[in-house]
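One chain comes next, on its own, written as structure tokens: the form predicted alone.
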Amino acid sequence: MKTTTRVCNLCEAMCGLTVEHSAEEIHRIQANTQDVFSAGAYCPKSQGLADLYYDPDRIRRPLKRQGDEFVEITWDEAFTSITRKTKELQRQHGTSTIATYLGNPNSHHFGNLLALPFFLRSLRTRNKYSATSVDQLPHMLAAYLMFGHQMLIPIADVERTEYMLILGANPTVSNGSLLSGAGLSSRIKSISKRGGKVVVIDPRYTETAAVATEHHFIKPGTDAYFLAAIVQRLLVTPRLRHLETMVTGLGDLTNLINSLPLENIQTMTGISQEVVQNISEDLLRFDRAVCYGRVGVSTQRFGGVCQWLINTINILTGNLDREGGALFTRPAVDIVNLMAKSGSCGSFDRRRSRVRNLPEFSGELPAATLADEILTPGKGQVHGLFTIAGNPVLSLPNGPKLETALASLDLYVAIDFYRNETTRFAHYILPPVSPLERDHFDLVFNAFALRNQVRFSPRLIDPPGDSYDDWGILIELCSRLSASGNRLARWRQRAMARLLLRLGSRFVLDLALRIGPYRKQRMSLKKIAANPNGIDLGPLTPCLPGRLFTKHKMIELCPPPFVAAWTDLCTSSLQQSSGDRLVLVGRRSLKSNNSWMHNCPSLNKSRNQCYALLNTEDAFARGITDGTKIELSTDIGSITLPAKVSDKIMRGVVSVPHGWGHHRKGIKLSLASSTPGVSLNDILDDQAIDEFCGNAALVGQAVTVNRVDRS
């Protein structure tokens, strides 16, 4: 028995642990009281750990399918039968016939993330796409038009701030996103405990609403026109403080924001003149302010001027790049740096989808269209798919049209360990090790942090001599697939594969540590190995204008994209509730991390996790109680559950939560398949989305609510 020190890698809050452990047994996994991030925090995710480990649905060699059946097959049969028909599908049709598609999962290890951009050159197609543009692609797009990096994404100073204001996020149960931190319910209401303030902006009375000093109602999808009402506000006395001399189009933020006529704000929102008014009085008034804004604001029409609109905001008050706003990190692997430097600080638009003509984001196309690039014949039709670590059947809108789609490919490749809703239809799935049998560093969450920090978590148990890590397998491909070009570049994409392969991911995090910002500390992998606790680096600083990518390293306040997506929005009609049709909204529960987390025992003890929240007065004049069944109908579909009435959520708006709908044939789920609940995503619109970006628009479509009888 020993104990080791490890990083959660299950959410994005990053929380230490303590796991109690045999050669092949996990006896404890506990709170890491003495991590130098999370200092004793974790929630019940963590547990999920030793269930993945266990887990006996988890697939642990190779599969193919036969049929209606998979059977296990060699690594190298399947390396090998995968690499030629792939080359057969790319001479048939051209390289781009074959598609990728990331799931979430891969931002939570690094061997993926250092492993994809080797593997996705290799197979040369621009049909790539990931769970980016069904979440946070606004946040990326922003950063990139003002910031002039992808990943120059601003971290709310949650420990030192005086006031925030919160829209479309519950980092309560989150334990944030996109803002890197454990604990953070009592991160927040410490702000009100120092003589802060906390304003939630939600059509739900949500766990982090319940923390807060204040709370107000908002019509789904009308965030846009809030913010902008602040804006306008703001704009009568910006107060730029030490942005003064980086920010550039000042003027013409103000009358582009002004050509809006906001008088009928509540008609429009749902909040009055007056709490706009306090709310923009709020943000001058306290010297540290700082608002947030996450998926609840992306995953909507106008999601990408939400998030533009914030970052205006952060501005306006001077808290941009300032201690107690809003500051950008400096992690000891440095992703935004070495990204410039290999010129990836990101693109928007350079080139469209072949069906709906939709933008690419940073060499992917939006992933709601994914389904249609598979069913829409002709030249660049896409007839072969690898799937990394996602299930897009749940998390894309119109999950059934993806089925039928994925059930037409000529070769679906899964880099899974479970059969799930998607992965069902693979022709062949590969497994990785489960996350205790592999090394853990976070290189994406790092650039998220409330404080820079670095954690390094070797792996607890020893897998199987015969079974690949998600690094492993990837390169393996990389190596087998790399065809571009003449015999000698070939044979140099070949040979720097298998050096990859023969070096392993230890060895290229640490070549990235050392000559990462930290480089004059000696920053290593064998150092921060010798400190299981992890290295503290510091807050975040203040870091403007050596940070910025921008052109004349100026921010840039109205860039010409959002000029065009703001015309979109003063002449776009509002959609409202009426009738029998209420306003969709999703959420998630504090153990339900997306849909993989659905088969572990430690975090599915309840049975009644999937239901529709709705108001009080909508559902007494449905004739609906608690536990009524009800049906939700869209065009596109309806589904079945058990209703949950409150006066927590806006009247003419329904809550389901995300993840669910494990009823589907030929999964192998057992714990998932006996709670299945429904999936939101059976009923949303794949045609509905910010059409300025292409991120999906998954908050704000209209359902019919009805009572389904008992016969």
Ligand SMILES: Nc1nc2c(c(=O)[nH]1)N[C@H]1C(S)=C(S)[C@@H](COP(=O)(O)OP(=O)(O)OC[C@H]3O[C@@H](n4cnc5c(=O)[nH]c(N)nc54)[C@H](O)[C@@H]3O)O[C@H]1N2
Given for the second form:
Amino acid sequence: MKTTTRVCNLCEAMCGLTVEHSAEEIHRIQANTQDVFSAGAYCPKSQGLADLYYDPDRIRRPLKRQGDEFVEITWDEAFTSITRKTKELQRQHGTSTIATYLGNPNSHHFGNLLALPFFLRSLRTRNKYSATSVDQLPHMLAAYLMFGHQMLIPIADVERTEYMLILGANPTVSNGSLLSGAGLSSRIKSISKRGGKVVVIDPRYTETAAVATEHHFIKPGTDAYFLAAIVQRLLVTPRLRHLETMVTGLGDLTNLINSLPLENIQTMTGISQEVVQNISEDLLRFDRAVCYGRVGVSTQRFGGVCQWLINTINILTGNLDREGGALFTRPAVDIVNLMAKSGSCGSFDRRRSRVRNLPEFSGELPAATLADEILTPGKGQVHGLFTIAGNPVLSLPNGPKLETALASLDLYVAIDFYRNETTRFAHYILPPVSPLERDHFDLVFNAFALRNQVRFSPRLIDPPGDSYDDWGILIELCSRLSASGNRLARWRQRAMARLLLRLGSRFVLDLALRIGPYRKQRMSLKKIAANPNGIDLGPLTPCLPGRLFTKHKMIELCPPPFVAAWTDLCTSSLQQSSGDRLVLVGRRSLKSNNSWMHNCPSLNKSRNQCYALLNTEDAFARGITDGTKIELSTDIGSITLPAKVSDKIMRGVVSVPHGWGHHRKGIKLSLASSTPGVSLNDILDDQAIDEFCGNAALVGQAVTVNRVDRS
Ligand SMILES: Nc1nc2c(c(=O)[nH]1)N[C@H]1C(S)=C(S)[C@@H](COP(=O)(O)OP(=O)(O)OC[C@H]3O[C@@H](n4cnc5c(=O)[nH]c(N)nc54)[C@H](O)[C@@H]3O)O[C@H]1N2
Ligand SMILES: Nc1nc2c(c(=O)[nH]1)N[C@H]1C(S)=C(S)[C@@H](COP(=O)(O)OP(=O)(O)OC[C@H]3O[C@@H](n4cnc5c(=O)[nH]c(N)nc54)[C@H](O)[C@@H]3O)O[C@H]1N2
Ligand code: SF4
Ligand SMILES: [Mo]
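Can you give me the structure for the form predicted in complex with the ligand, which would complement the form predicted alone we have just seen?
Once more the chain from above appears, this time first in line as the rest of the complex follows.
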């Protein structure tokens, strides 16, 4: 028996764990109190790592569809057939007839992240999609347009701030996003303990609101107005401090923002003038303040504008790139610089999607239009699909439409270890090993962490001899596909892929560390591995204007795409609860991880997590009490689930978690299908989108709520 330290890969918090294990068994998973980053913080989801390893439903060998069934085939058969069919379709309909969809877990695995660029290049498709456009796209777009690089996302300095304004995020439960800091809840609590203030803006009185100093309900989808009202006030006496010489467009911004009358802010948002005034004053009164907004503000009709205004607030209060404000990181593998060197600072609207004319972002199209591209005939139609670590049937709005689309494909390959709501439509499922059977390193989330540090987790258990990890699957496919360029280019690509397969992902990671920002300290994989509790690299420090990638190294305050979106915002009337209808928002729970961990016994044994939360008065008006079965209906469909009645949610709003709905035929998730829940995305409209950036508008959609016996 051994005890090995390891960083948990399941969410962005990156908690350090200690795992007691033997060659083939996991005995105990606990928090690593010695970890340089998390110092003993962790959550119940960590136990899921063992469940995933043992899960008898987890796929261990490649599967091929035969009618309604799946049969096991060898890896070689799988790779050969997939390659043949892919090439055949690409010859027939063009290379872009094969689409790709990358799901959230890709961002948690360095093997996937290192292999994906090679794999995507070998496919040469323009039909690329990912969970980015149902999530953090607005953050990346704002970073790209304002700072010149899609990954230059400012990180809230929770440890040193005195005032934190939080919108549309519930880090006490989600453990933080684009803000990696294990144990965030207690870190946030500490702000008020040291005399500071935390203000939460959310249509629900959340678990984070409970540890904050102040909470205000906001009408879903109206944050852009609220943020604009703050910006209007800050523009009266902006405090740019060190940023004075680094910004451009202040005059244009002032004219633009002042063009919208916001005297009726209370009617528009539900938040009073007085509260807006107090928050604006506090943002300036506290020396160190920061505004942070996440999923709830990104996934709304004007989510792009929201993230632009949040950055703007941090700039106008002189808190960007300043201790206690929002800072950029300096991780050991500097993905910002590496991407810049390969020409991937970002791109926006270089082309548009075929069916709905939606903008491209960094080479990808909005995921909310994936089904359209599969279902709409004509030149450029998608006939084949690879999903890699994604479950879009439960994660994208209008899941049923995507199900129809998936069933119509000529080739669908899923790289996934579960036969779930999405992958059951696959012609081939290629299963990677489970997390504890492969190395782990955080390429992405170290770049979003509230402290610079580095840790490496070697695999704990040797995988079976004939298995592949994601890296291996992707590079193997790449070596066989190589669709791009002339014969010489294709040969070179293949040779490169074979070389990568031989060298392995560790070699590439080590190289990236050796050429990174800590090369003078001789950073290497060996050095990190010699420090099982990690190496602390210090707090975030100011780095502007040097780190900017914009022309002339200036921060752009008024980027044209946001100006266009703003103009639309000024004339739009947002869909709000009217008459009988309520407005939907999302919710996450501690023992659930998006759509895919409900088969873990340690997480899915307690009470039902999939219920609708609605306000006491709304419930009373409909004869609904706790536990009443209710039906939620939209133009897309309806779902039935139990109600929970509470004053902790704003009137007119109903909150439902996503990622449930495991009742579908053909899945193999024994535990999850015994507590299936329903999928929120079965009733969300895929046409509801922030059309300026292409992100899905998942919150703020109208819904009719009735008791089941009355509907
Ligand atoms: N209504 C609504 N919809 C939402 C959201 C919301 O708040 N409300 N949130 C959105 C957000 S923020 C996100 S990130 C998306 C997530 O959307 P997706 O990424 O599409 O979905 P996940 O639920 O993360 O599913 C992950 C899939 O990857 C598989 N998997 C897990 N680990 C690995 C691995 O190591 N390798 C491989 N190959 N596969 C693996 C799992 O079995 C599962 O099938 O959902 C979005 N959808
Ligand atoms: N336990 C757990 N942790 C997770 C995940 C999980 O599924 N479970 N998922 C991970 C992923 S992929 C992500 S992206 C992160 C997300 O991390 P967070 O952004 O913290 O996610 P949520 O808990 O969904 O919080 C969103 C909040 O926005 C609020 N909201 C909804 N609509 C509006 C609105 O219009 N305005 C405002 N101001 N607020 C609104 C909701 O009520 C909710 O409280 O969490 C990650 N961590
Ligand atoms: S908070 Fe996230 S990283 Fe930490 S133990 Fe839980 S799932 Fe793992
Ligand atoms: Mo996410």
